[in-house]
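This document opens with one chain alone, in structure tokens, the form predicted alone.
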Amino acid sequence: MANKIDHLAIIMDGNGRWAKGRGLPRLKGHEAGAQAARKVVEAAKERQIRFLTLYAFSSENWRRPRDEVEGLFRLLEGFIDREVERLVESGIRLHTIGDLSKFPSSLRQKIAMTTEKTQANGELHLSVALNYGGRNEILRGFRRAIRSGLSAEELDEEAFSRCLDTSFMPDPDLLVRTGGERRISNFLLWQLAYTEIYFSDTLWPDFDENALDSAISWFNTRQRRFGMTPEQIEGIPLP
């Protein structure tokens, strides 16, 4: 029986690399990676997956030269300004997570204008990492808890869950890494406990649906235990 993808994470590496390799500068790289971003969210909602959440900016990022920093902002403005009736009409719900606070007042308000646009859609749930560490996100949500007035005896896993950004959704059943590195880069650290990793060598722009499927295909081959053993499993019935 297939495993079922509720929640697809996806780690969007090799913009740069794939732009180097082409004699290209980086921010065209960032440009064929929005490209590939468009691709996969329609495969996403095709193959009805209805979490996926996509990591566009890191907190480290900002370490990066000014002007590829400021590019990508002004990326990801135009694909807003271009995507967000698509989004409304393909009942696609923008989310975001990370801290918002650092980013141009205009590219907030469009985000903002976004995420109300489609908050009554449901078909698929697209979030985007923007600004977004996973070792920030458990030190905003420890101060969460705290504000809220929760005791140390009450703050168990499932209470300081909903103190994260991503207490609307469920844990990613498989996470996607691309580009060809072997490691999750300070990305949903609570959230992958139990979540299936596959890497990929191919660099971002190249991901396609083809891609898409090959993960999907491996995936479907995981027996996932959350730490019971085989013999637990099988005793599972199914549903």
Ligand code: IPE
Given for the second form:
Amino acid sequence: MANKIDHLAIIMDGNGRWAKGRGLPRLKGHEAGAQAARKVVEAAKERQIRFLTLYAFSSENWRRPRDEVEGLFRLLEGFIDREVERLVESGIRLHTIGDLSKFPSSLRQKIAMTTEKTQANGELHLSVALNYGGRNEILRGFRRAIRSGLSAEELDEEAFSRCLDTSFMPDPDLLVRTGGERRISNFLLWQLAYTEIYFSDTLWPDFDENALDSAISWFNTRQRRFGMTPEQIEGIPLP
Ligand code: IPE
Ligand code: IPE
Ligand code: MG
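The form predicted together with the named molecule, contrasted with the form predicted alone above:
Full assembly next; the chain just shown is listed first.
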């Protein structure tokens, strides 16, 4: 039987190289990347995926040239302006994960307005990771746990998961990283414990429905064992 993807997470990498290959500025790559994201959101919804988490800006991406960082924020604001009605109408609920406190207040307001406008939706939970770093999330989670008065004995994996930005979603079933790099780059460190990982050489702006279907087909060939033996998973009685 095919595996079921309830939660798909994507590291959308390769925008800069896509632009460079065309002799264009990096920001043009990010613009093309935003279009790819739009299409993949639709495709995920059509494929009945309930949770989609997109890595859009890492806690380390502040190290990029100021122009690029500012351009990315402008792009994000424009994207929200253009997409908000479509999100509302198509049953998509917007969430963010990451520490938004360092973002410009106009962007924060737009995000808050959109998450509020879409909060009655539930067909697809679209989470955009912004100023997100797995280590930072875990640290903030610990702080939350301490502030909430949880005792050392009460703090188990479940209670801690509830202190993370991702508390409302299941762990990802499949992580896709485009752009050819084979690394996690500080994404969802806690949540990826048993996630299947698919690396694609396709640069993010070129990633489309067909590329998504290839990732899903690959995922369907995996046997997820969660520490058990293949026989246990297949239900074959042990001798
Ligand atoms: C991913 O593409 C988008 C962000 C990190 C914002 P990159 O900008 O990292 O593209 P490459 O890796 O330089 O090609
Ligand atoms: C990861 O891509 C972050 C996002 C896609 C938002 P990077 O391009 O920042 O990752 P590294 O620096 O190559 O590991
Ligand atoms: Mg990159």
